[in-house]
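Consider the single chain below, provided in structure tokens and representing the form predicted on its own.
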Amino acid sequence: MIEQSLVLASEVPFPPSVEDFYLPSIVPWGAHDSYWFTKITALMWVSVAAIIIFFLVTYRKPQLVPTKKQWLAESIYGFVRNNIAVDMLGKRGINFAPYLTTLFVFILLMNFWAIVPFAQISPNSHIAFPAILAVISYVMFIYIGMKHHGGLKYFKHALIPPAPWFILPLLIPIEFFSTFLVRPFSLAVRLFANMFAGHMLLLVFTLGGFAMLNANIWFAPFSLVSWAMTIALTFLEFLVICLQAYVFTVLTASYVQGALADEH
């Protein structure tokens, strides 16, 4: 029994590295192995189906006294729309509940997929898919604040802040860096980098019992601590994996709230 542990560990590739994130595609294409459908792939578009699924099913038959479903499809809606929109939007914030429960519900099982047994691994640890929903959220902003204010005036609101004429040079410039250019790349990157180090902190002391069981009997202890601490690792992810779609929702609506709002 032990030599078959040794044998299987000395298979297992350590340390992990970042092509460990690029996956072969599950589905057959032409004569070489391509990544157009991977694992990453698949979770997503299952993401995508559970989320629609949940809530088409859950508000079929809407009742008074509501299902355990409908109060847990209830409760996620509530949530944002309370503490997020309305916290940020005030009244207006209701117009955007809608958006932003999808949008927090969708990073958050996909960010989900991290710790869930089998799949192990988040798509929002490849950077495509937190700069979509990054890119996404910055349109929206910059359209709602052309659409409220006028195109010009949004502009001028955006990056004329009040200040000496003097001083204008200097603050446009900084003004025009963050708003539009920060705030995507920050969306994005928090999110991807946040997933990619989770993944890669699971991985590292996943495989690193597996190392040491292989190195040596004696280190045998050492990888049951190793082990130890990725399931200690894994109760943090879950809150990285929590924290990270609220994160994401939060500066979503603060960023819609300043095109909206009439002073700079």
Second form
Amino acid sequence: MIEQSLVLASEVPFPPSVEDFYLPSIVPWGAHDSYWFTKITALMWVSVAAIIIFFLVTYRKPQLVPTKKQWLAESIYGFVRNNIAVDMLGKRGINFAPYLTTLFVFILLMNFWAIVPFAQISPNSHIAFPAILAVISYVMFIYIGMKHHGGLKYFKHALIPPAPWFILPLLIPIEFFSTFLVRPFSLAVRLFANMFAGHMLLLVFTLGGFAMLNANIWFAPFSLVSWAMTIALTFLEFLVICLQAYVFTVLTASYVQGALADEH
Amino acid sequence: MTGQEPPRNPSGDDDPPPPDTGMGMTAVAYLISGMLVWGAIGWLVDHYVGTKGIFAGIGAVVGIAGGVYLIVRRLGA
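Rather than the form predicted on its own that you just supplied, could I have the structure of the form predicted together with the partner chain?
Starting with the chain above, the whole complex follows.
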């Protein structure tokens, strides 16, 4: 066991770097310098396929007394619809429940690859994925706001707070910055940074165990502690995965709520 | 749960939104944006006038004040 670990350890690079997030191509042809199909891409397609197949299968023959699978699908949808969409958007929330559920399930599954054995990296740890999701939310809440308030009136509503005129020059730049610049950025970066840091943390503790073992055989107990930490951190990761999927969905709903809100 | 009716009393537009639904994030965003925007404007003024950061400091403080005001107006009762 220890000899095996040592053989492994000599190949383990430490400390881990950003390079560890750029996985090699997994198509058998033209693998050199080709990044069109990596594990990240594969996991994304698997997630999409899994979600589509799961919901199609569970809703194909809906029964009054639900089967286990149907119950699970309905619980997920019901959770997002009742606890996020309707809670925050009122009656109109039902219109947004399908999108919010899709968003929630997609982010949850994409994040979840971070702790699935042999996958062990989340596509969301590349900023491209959270960025596109954030752009969708951004365009959506602006579009909805413009539709609800009527074109440019939305921007007047969003940018001009109820305040005396002489403070407005002070407030409008702040409103513009926080609503139209910070929102998409923070949405994308929050999800990306959480998944990136999670993966990095697990790498540090896993590889660190090997590195210590490699440095000196008497460090073996510390390696064990390091690997025990990896297991504990995996549970923490699970928490972060669920929380970030929830936070992204709730914030998207909250932005839509802001776009739909009337003067108060 | 889809079989269930949606909650009887969904918070309409008149009710205050339920606690902790993105309001914390909005508040933090206002504070930080206030500081950054007016700090940056102050920094530019510094750059043109040739002072060493006095306007950036004033801008940051004024920006935070603006952020707090916005939080009170937009999120307060």
